[in-house]
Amino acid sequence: MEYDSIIIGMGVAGISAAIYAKRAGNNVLMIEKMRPGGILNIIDNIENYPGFKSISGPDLSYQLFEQVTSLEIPYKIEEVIDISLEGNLKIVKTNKATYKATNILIATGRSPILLGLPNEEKLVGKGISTCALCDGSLYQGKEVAVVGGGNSALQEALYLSKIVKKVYLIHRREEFRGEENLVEKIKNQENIEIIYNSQVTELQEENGVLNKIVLNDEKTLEISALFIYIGYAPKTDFAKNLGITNPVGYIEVNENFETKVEGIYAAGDIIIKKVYQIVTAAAEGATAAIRFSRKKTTNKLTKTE
């Protein structure tokens, strides 16, 4: 089946775009690899999104998904593995099927970056996590560590401090990069110990499960889990053949969120920009959808004339 627009990714940017596209009369399809909401599903608490004094990431995901279903926007839970061009059409190949559209919006977001230590990947799910909301309850009453200095690390350390016995917050610099109100909360939380100017250099395990970490000053911490929040990488491998990504995978767009390939748009955390926030992602998705919807209307008027 051929669509007016295919939106890849059902995070904030993608769902925002789908709402605007559907309301503008587009025949739209959404494709998501995992579950609607994207990275929202691993965020404990959101306090800076308009309309909500405080809301959990999963709750906001659910409300966004309810809008998708109420508008009867079709979606597929499939993994996009390739995008190719066929004249004015874009061919989207997934692990299950192939779809065609005049316009594509890429809004796949980012995934957490790991530390790059030798035995790290095999310990994911065995003491190493990138989601405190998902795994924090497994370590109730135990000692854990969080690595990072941005908002995500601070928020998740605070969340964990309500569940575990103690949180070691490890940051490679002297000052945090996160918001000042979060920093103050961290400093006032009795069971959070801040370790500045430090990096994890070694992961030790017992019976295939993480039990100790070694820092660059050779200090050893006995912990039950290590939560990593050192940054994110864009999920754009499937689009690299289009020549729209920079060397690290981010997509360059103009003010209308168009890439250099006509009919291919990008929004959210995968684009090159200065501010990575939920509210900006929503605006970017809406702007892109308005742009390709207006183009569709203009093209129809031109053909009629």
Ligand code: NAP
Second form
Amino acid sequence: MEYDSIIIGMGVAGISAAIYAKRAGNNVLMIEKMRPGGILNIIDNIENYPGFKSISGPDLSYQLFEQVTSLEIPYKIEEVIDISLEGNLKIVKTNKATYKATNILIATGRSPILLGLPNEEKLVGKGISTCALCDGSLYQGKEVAVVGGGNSALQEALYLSKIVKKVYLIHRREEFRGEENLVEKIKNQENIEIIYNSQVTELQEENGVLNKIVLNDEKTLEISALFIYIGYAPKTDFAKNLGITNPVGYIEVNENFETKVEGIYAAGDIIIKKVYQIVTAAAEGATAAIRFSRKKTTNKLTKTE
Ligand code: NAP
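If the structure you just shared is the form predicted on its own, then what does the corresponding form predicted together with the ligand look like?
Below, the chain from earlier opens the complete complex, with every other chain and molecule after it.
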């Protein structure tokens, strides 16, 4: 197979880029490790994406995916493990095959950060979660805690409050980072108790399942689950050899979403920028695709199995 462009990541930025690239006549391939939609799959409700007063993340994700299939954009569910250069061509190695393209767009997004407590990783799925939408229903009628003070923590605490008996919202400062309208909703929700100026310092378990958390003032909360929303880390390990990431893994791009390597673009949550929103990711993917579609070359591309 020959590709003008390979788009890595089927979240909003990647799919937006693929739509523009395909419509511009590019021979484009999308590669996704897990499932189309990326982080949308763990967002329960979106109220700030134009065209939808309210839509669930999985529903928006499905609509994006339908657009990919209706445009007949080819995609592979494979994990990219390395990108290298061969003259003007970019070589994308996955866990199953190797592909070549003139242009690459990296739009792999970010994954949730954990607190870094000793027994935390082994309790993921056993009382610790980073996805209220996926796991919230397991805790109907129970008491849970959410940690974080950004939009994600606020939004997911609200979502959980409609399912569980009580939500403790634990934030390390006195002011929330999230939007005022969400803060207002949180304050008006009777079964959410906000615990300001507080950090989780210990996770206690019974029979391998989380049952208590200890806060820095020694207060102990008996809860059935802890939902962690303290931010996200970029997923760019496979791109480290290219020298386009900063020390914490974010990619630096110019106004056309070009990295310092000719023909390698990046968009969405993995780039260094000020605003991390669905609508900005869509715009960035589109801008990058318009740019590389205009610079399209006639290089012949080959796929090596
Ligand atoms: P975020 O905005 O980076 O907020 C992370 C929160 O976690 C902050 O309140 C931070 O506290 C806290 N935190 C960080 N490390 C911590 C630690 N070790 N222990 C305890 N607390 C810790 O992350 P986010 O809420 O996931 O949002 C990410 C981006 O997506 C943002 O740009 C956000 O606006 C966007 N987003 C938008 C929407 C929406 O528009 N509705 C929804 C979700 C996300 P400090 O405040 O003290 O730093």
